[in-house]
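The chain below stands alone and is given in C-alpha cells; this is the form predicted on its own.
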Amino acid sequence: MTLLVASNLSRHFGGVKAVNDISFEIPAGTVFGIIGPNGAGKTSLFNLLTGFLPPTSGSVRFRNREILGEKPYHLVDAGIARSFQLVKPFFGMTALETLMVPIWSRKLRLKFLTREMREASARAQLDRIGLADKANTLVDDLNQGDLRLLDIARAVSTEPEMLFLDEPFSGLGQEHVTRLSSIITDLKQSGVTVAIIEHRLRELMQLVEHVMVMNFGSKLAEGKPADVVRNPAVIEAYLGSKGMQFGSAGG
C-alpha cells in the first residue's frame, strides 16, 4: 500500500527553485532514503511534507488525504512526525520532561489521561533509546549524541505512522549510530514508515529499501540502493569514488 504520494511538488524563493516539480511515492512499512549535496533541497522538501513550509504548487496525499499546507500540529494528529537537522532541545527541562511534552498533543491527551500514564509512556521511550538512566538529567547536560536520540524519541513519542528523520546520524559516534540503526529497524518492524535524509551513506544504505537523489531542487534518480549508487550521474554528482565502493558492496 502506498502511504504518501507527492505530485509535482514545488517551492520557489524568488528565482531559486528549492524544490522543483518533484513527484514520488513512499510505500507503507518501508524505509525511504533521500540523498544529495548540501543545498539540493532535501530539508526544504521535508519542510513541505511536514507543514513547516507552504508550497508554491503541487500535491501531497497521506493515506489518500490531501495534507499539503496543513499546520504541523494537525499533521502530528494525522500520524506524521519529524526530527530536525539542527537539534533544538527544551533547555531547562529534564530528558523525562522533554518526552512528556509530545503527549499533550490532541490525539495522545485522549489516550494518556493521567500524569502517571504520561510519565510511564515517556520512561518507556527513554528506555527504548538507552537513556533511562538519564531521565532526571537536564538536557543542558546531555552530549550531542544523546540530544539527537532524544529529539528522535520526541518525534516517536507522538506515535506516528510516518516518521521523517533529517540527518539522524549527523555528529554521532559509532555507539549512537548502532543504537539508532536498531531503533529505526524496530520502528519499521512495528509498522512505522520512515523517510530519512542522510549524508552518511554507508549507514543509510544498510537501512533503506528505496532511495531518491536530489540535485538543485529536482529529482536526479530514484530506485533501489544498489541501482542508484551505480548510476553514473549520481556517482559523478554526489558520490565520487565512494560511490563505486558502495556499488561494489551492494553487488
Ligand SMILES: Nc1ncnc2c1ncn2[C@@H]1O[C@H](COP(=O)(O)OP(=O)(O)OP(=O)(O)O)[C@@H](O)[C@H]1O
Second form
Amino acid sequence: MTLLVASNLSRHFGGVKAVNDISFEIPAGTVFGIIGPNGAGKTSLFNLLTGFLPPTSGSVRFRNREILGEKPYHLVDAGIARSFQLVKPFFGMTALETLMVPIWSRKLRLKFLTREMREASARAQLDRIGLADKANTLVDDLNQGDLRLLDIARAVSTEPEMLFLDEPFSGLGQEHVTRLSSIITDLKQSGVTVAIIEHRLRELMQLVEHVMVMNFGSKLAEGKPADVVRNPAVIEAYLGSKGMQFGSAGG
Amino acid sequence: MEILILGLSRGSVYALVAVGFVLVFSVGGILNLAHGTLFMLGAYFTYIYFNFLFGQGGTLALLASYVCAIVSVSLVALLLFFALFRRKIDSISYVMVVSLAFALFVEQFMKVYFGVTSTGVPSLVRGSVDIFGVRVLNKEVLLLPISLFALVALHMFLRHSSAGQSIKAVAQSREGAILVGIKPDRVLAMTIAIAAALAALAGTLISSLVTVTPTVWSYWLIKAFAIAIVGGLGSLPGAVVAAFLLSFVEIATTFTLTDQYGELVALMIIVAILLFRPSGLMSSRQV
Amino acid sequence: MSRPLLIARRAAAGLLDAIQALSLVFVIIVAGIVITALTSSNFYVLEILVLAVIYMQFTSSWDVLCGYANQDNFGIAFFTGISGYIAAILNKSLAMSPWLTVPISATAAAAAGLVIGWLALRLRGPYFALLTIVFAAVLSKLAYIFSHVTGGEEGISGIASFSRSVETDLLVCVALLFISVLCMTAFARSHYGLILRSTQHNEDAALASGINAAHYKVAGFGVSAFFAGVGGAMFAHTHMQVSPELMAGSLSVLVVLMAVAGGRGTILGPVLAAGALTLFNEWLRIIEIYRPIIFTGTLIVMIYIFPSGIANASFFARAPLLRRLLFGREA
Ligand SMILES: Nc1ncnc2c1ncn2[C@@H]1O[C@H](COP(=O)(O)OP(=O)(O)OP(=O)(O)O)[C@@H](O)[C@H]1O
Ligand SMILES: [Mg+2]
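For comparison with the form predicted on its own, produce the structure of the form predicted in complex with this ligand.
Okay, now the whole complex, with that chain kicking things off.
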C-alpha cells in the first residue's frame, strides 16, 4: 500500500526552482531516503509535505486524502510528524517539558490523560532516546547531539504514522548514531513509515529500502540504494557540484 | 504650497532622527528607545550652553553651543552604551527596557531642573522669506539644507571612509565582519555616537523653533520608530523616504482636518502598514 | 466522562495546583493588607495600599502574557484604560453597580485583547512592540476626540466607589487581586503557559508538535487583557474618577519596567516588585522634589543589576527554598 503520493509538486522562490515538478510515492512501512547536494531542495520538499511552505503547484495525497497546503498542526492530527535540520530548542524549558508540548496536540489532548499519565509518557520518550537522566536539565545546557535526539523524540511523541527526518545524523557522535539507527529500526518495526534526508550516506544506506536523489529541485534518480549509487548521473551531480566523495560518509 | 514647504522642512528633521535609529538597529540589532531622549537632550544642551556657558552671546556663541550640544549628546550616548546596554546587548528586550528606563529618568531629571523654564534659543537667522507667495520663517527654511547636508555627509561617510565601511560590514553580517578583523562592539559604539549626533543636530535645530518640554521625547521616539518600520527596518533610504512621507501626511491632515484627527490618521496609517506590510514600504535591507 | 466535565475537573485541579504554588510571602502580604484594612483607619495608608494593589494587578496581568510569550507589550494601558472608562460610563450613565461594571468592563477589555492579539499574531519583537504602542496611542486620541463621552483632558469623575469606606474598598481590591493572581498562576502553570513558553524561541517546532500556536497566543492576550481590565475597573471605583492617565504611554512603560524588574514569567515576581516599588515611591515623598529622579534611577539600577529580573536572578537558583518562599513554586 502507498501511504503518500506526491505528484508534480513545485515550489519556486522568485527565479529559484527549489522544488521543480517532482512526483514520487512512499510505500507504507518503509524507510525512504532522500539525498542530493546542498541546495538541491530537499528541505523545501519536506516543508511542502509537512505544511510549512505553501506550494506553487502540485498535489500530495496522504492515505488518499489531499493534504497539500494544510496547516502543520492539522497534519500532525492526520499522522504526519517531522524533525528539523536546524535544531532550535525550546530555550528556557527542560528536556521533559519539551516533550510535554506534543501531548497537547489535538490528537493526544483528546485522550484526556491525567497529569501523571502525561508525565509518564514524556518520560518514556526521554528514556527511549537515552536522555532519562537529563529530564530536568534545561535544554540550554544540552549538547548538539542530545538536542537533535530530543527534537526527534518530540516528533515521535506525536505518535505519527509518517515521520520526516531532516538530516537526523548530522552532528551526532558515534554513540548517538548507533542509538538513533536502532530507534529508526524500532519505529519501522512498529509500523511507522519514515522518510530521511541525509548526507551521511553510510548510515543512510543501511536503513533505507528506497532512495530518491534530488538535484536543482528535480528528481535525478530513484531506486534501490545499491543501484542509485552506481547511477552515472548521480555520481556526476555529486562530483560535479561539490566534489564530494560519493560512497564515503561525507557531508 | 505651504504644505509642501512645511512638509519638507519637518520631514528633513524627522529623517535626521529616524536615520540614526535605523542605523543603530541595522548595526547592533537593538532598538534604542532612548533615541527620542537624545534628540531632546540636543535641544536642552543647546539651551544650557548658550545661556550659561556662552552667556547668550552672538551668532558665534550660538554656533559654539550647537557644536558642544552635539558632542555632549554623543558622549551621553556612549555612556549609555557602555554603562547600560553592553550588559546584555544580545537581548533586544533588555535593551528596549533599560533604554526606556533611562528615558524616563532623563524626563524626570529635566522636569525637576527645567520643568517650568522656557528653553527657547534664538535662531541663527532672523526674518522670513517669500517662497512662491508663502511667507515662511527663515529658521524654518534653514532646516532642510542643513539636514540634507548632514544626510549626504552620512552617506559619504558610510560609502567612502574606512570607518563607514566597517559600519556597513557589521550591518550586513556580524560574523563576516569579525572574520575580517572588525570589532563589532567598537563599531556599534561609534554608530550609536553618530546616531546620537544626528538626533542632537535635529534637537538643536528645533530648539529655536519650539519650546522643548521634558516629555517631548516620547513623541519623537514614536515618530522615529514608526518611520523606521514604515521604511523597512534596516533601510536608510527607506527611512528618509518614510520620514518625508509621514511629515507630508501629518501636515496635510492637520491642514485639512483638526490636529487630533491628523495624528489619528497618521497612527492609523502606521497600524495599516504594520498589519498589511510589516516589512515596510521599501523592504530591501540596505545601509 | 463527558468533555465539559473533564475540562472543569482540569480547571479545578489547576486552581488547586496554583494554591499550592503560591508563595508564603505573597500570602503574608495579602493577609497583612487585610489586617490593616480591618484595624487601621489611617486614610493615607489605606489609599497607598489601594494604589499598590492596583499596580500589582497591572503588572501581573502584563506578565501573564508577556512574561511567558516573551513579547513586550508596551501598551497595557490600552486595556486598563478601555476597561476603566467603560466601567466609569456604565456606572455614571446607567447607574450600574460596581459588581456589574467590573466583570463587564473586564470582559470588554478581554474582547479587545482577543482582537489585538489576533492582529498582532504575525508580528514579533520591534513590530509587536510598536503595534501595542500605537494601539494605545489611538485609544487615547479617540478619548480626546470623543471628549463629550470621555470628558477629554479632565476625564470622568464622580464614579461610585465599591463601598462607603476606604477600608472596605481595600478589602474588595485585595480580594480581587488574590483571585486574579490565583487564576493567572493557574493559567501560567497549565499547558497554556507551557506552550506560550515553547513558542517564544521556536514556533515552528511547536507547530510541528501539533500545536495551534495562534490559538494560545490569542488566548494569552485575552487573559492578560481581562485581568488588566479588572485592574482598570478597580482604579475607576477606588479613585472615583478616570482620566487619560489611565490609558497613557507613561503608565504602560511603568508597568513594563516594574514587571521586568520583578522578573518576567513568574507572576509573583512582578507582583512583589510592583508592591514594593509603589510603597518605596510613596516613602520617597520625604524628599519630594527629587522623588521621581530617585525612583526612575532605582528602576535603572534594578534592571541593570538583575537584567532578567529579581525573581530570575541566578542567586535564587542556588537558594531554592528562599525562592519558594518569595515567589512560589517554579513553573
Ligand atoms: N525561504 C526561502 N526563500 C528563498 N529561497 C529559498 C528559501 N528556502 C530555500 N530557498 C532556496 O531553495 C533552494 C533549496 O534549498 P533547500 O534548503 O531546500 O536545500 P537542501 O537540499 O535542503 O540543502 P541542504 O543540503 O544545504 O540542506 C536553495 O537554493 C535555497 O537558497
Ligand atoms: Mg536542507
